[in-house]
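One chain is shown next in structure tokens, namely the form predicted alone.
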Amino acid sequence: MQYVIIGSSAAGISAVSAIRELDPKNSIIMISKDKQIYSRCQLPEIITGERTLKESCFIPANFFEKYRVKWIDDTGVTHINTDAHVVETNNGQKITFDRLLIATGASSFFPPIDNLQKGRQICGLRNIDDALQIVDYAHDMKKAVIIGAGLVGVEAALALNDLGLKVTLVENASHILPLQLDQTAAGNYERLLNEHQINIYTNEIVTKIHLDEKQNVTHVELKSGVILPADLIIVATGITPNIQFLDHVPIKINRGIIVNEKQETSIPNIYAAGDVCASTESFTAKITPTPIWPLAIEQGRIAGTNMAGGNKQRTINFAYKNSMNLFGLSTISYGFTEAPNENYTTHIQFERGSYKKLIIKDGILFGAIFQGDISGAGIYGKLIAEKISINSLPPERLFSISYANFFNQQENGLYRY
């Protein structure tokens, strides 16, 4: 038996430990483009210099030795021969497998904007190469424009602002962080960003990148006609799965490699996990990418267990959860940030500088935002993820729910929610 894992981030690393729990003997080979193990959650800190690449490593120094993994780094995969069970690499290697995990993650999505693909000094922020490229450019730059004000875009803005660049955020939604927050919670962050001299354009679209004769970035043009001077552009408009090497592989793909609850793909003995795959998300019940770090770890563990002969399935695959702390203001959100229609009721509380919002339908929580005081927010995430009824609670308790409200004792004496 030989296991091959493509990718060395959260899902791939998690799969290794799961395999070794069931199979201490057989061979594990990991192939990755990366030459270092690092957390992509810490890329903004690497840009600012608050953390070194070595410090962003999230595994022990002896991980590969301890788990007896042959790591082939700095190597890309060009093709998978599913009939012969062979992985082909960009340096001519052909590596056979009995069980294969694809955990190649995702890259920044570049929208079709005029000159976006041609200009120099234009970067995404998804991997360590992006971060190091930004650091290299930022030394000589004074003005940066960030396209997209989701969490990646805002964190990039903070990092470049910290390096002394004049930063402008451009977002096509009505407020920043549109997938994570509502207008009120986002507005509090917009004020803080403005106080730190970060400019924000919302309800705006970048239509063209202006370049000089050497393809250097000079300006960014918006749909409204506004022209923003720029030396550096960061693109933070979403992700696309790293599946280019699967062009001629008969594997089911739709916004990612489609997997079932065991992380199995449409091809026997081939699994996928993390940002490269599309799975049934718990909150929406739709097959979609779930690109958050905790789910990559969980999916990797499930894939590794099943690759080694176990029988493990996903139970909760809840991607609608976010947490952030910007300028000392903490926020946690779950599920919807706005009520989808009039069948939902919205409850809001402002208290001692904190903002809290709940969205409920038929006694079930479908959305929660806690900003400022986030104590006790975790139970709301669990109630939303598992669609647990709160009908038994009086309305005055809505903002003071605790785990104790949902303990029930079973006939065998054990507690359950």
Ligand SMILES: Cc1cc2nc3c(=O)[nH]c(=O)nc-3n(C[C@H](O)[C@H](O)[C@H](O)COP(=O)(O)OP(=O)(O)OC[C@H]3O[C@@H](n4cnc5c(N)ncnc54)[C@H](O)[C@@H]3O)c2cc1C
Contents of the next structure:
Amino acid sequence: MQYVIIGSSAAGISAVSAIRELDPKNSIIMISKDKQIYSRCQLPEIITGERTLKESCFIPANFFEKYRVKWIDDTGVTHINTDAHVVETNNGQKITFDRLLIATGASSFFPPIDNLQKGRQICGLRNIDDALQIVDYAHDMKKAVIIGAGLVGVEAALALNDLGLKVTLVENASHILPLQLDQTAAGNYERLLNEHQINIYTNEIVTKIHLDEKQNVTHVELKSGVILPADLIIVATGITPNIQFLDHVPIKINRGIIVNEKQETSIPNIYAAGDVCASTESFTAKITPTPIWPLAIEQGRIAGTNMAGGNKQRTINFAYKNSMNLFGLSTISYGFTEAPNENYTTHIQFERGSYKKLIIKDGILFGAIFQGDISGAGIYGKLIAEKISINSLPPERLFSISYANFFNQQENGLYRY
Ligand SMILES: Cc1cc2nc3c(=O)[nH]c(=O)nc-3n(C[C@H](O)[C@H](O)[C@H](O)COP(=O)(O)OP(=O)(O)OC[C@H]3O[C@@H](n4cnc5c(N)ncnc54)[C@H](O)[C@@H]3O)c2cc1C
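Output the form predicted in complex with the ligand next; the form predicted alone has already been displayed.
Let us now look at the entire complex, which starts with that chain.
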């Protein structure tokens, strides 16, 4: 029996330890383009120098010896022959597998903007090479434009601001962090960013990148006609799963490799986990990518267990949770940030400088935002993820729910009051 894992990040690494819990002896081969093990979440800190690449490594130094994994790094998989059970690489290797895990994650998505693919000094922020390239450019550059003000865009803005660049964020939506926050919570961060000399354009679209004759970036043009001088551009407009090498492989794909609750793909003995796959997300009950670190770890563990003959299924696959701390202001959000229609009621509390918001329908919580005082927010995440009724709770207690409120449990494991 030979296990092959493609990808050496959150999902791939967590699969290794799960396999070894059940199978101490058979061979595990890991193949990755990455030459180092590091947390992508910490790339902004690597840009500012707050953390070294070594410090962002999330496994012990002896991981590969301890778990007896042969790691083939700096190597891209180019094809999978599913009949012959062979993985082919960009340096001509052919590696056979009995069980395969695809954990190739995702790459920065570059939207179709005029000259975006042509210009130099244009980077995504997904890999260590992106971060090092940004650091390199930042030495000589003065003005950066970040396209997209989601979490990655905002973190990139803070990092470049820290390095002394004049930073402008351009966001298509009506406020920054549109997937994570509502207008009020985002507005508090917009004010803080402005106070730190970071400019923000919302409700705006970048339509063109202006280049000089050597393809150096000079300006960014917005739909409104505004022209922003820029010598560095960071593209933070989302991600696309790394599935190019599956072009001629008969595996089911829809915005990611489709997997079931056991992380099995449509091909027997081939599993997928992490940002590369699309699975049933618990909050929306839709098959979508779930591109957050904790789910990549969990899905990797489930895949590893099942690859090694175990029988583990995903239970909660909840991707609608976010936490952030920018300029010392903490926020946690779960589920919807706005009521989707009039069947939902919204409850808001401003107290001692904190902002809290709950969205409820038929006694079930569908959304929560806690900004400032985030103590006790975790229970709201659990209530939302598991759709536990809070119907019997008096309205004045809505903002002070604690685990102690759950004094009883039903036979199926759900809580009730
Ligand atoms: C700047 C930034 C900040 C983030 N912050 C957060 C956060 O605060 N919270 C959070 O939950 N998530 C955050 N994320 C997302 C999180 O990093 C991802 O969800 C997580 O890394 C996904 O892990 P993964 O193992 O699925 O894939 P990835 O981490 O993308 O790793 C993919 C692996 O596959 C390898 N690979 C890809 N293609 C091939 C190929 N063809 N052949 C061989 N190897 C290949 C790569 O080398 C790599 O080893 C952030 C991401 C970024 C970029």
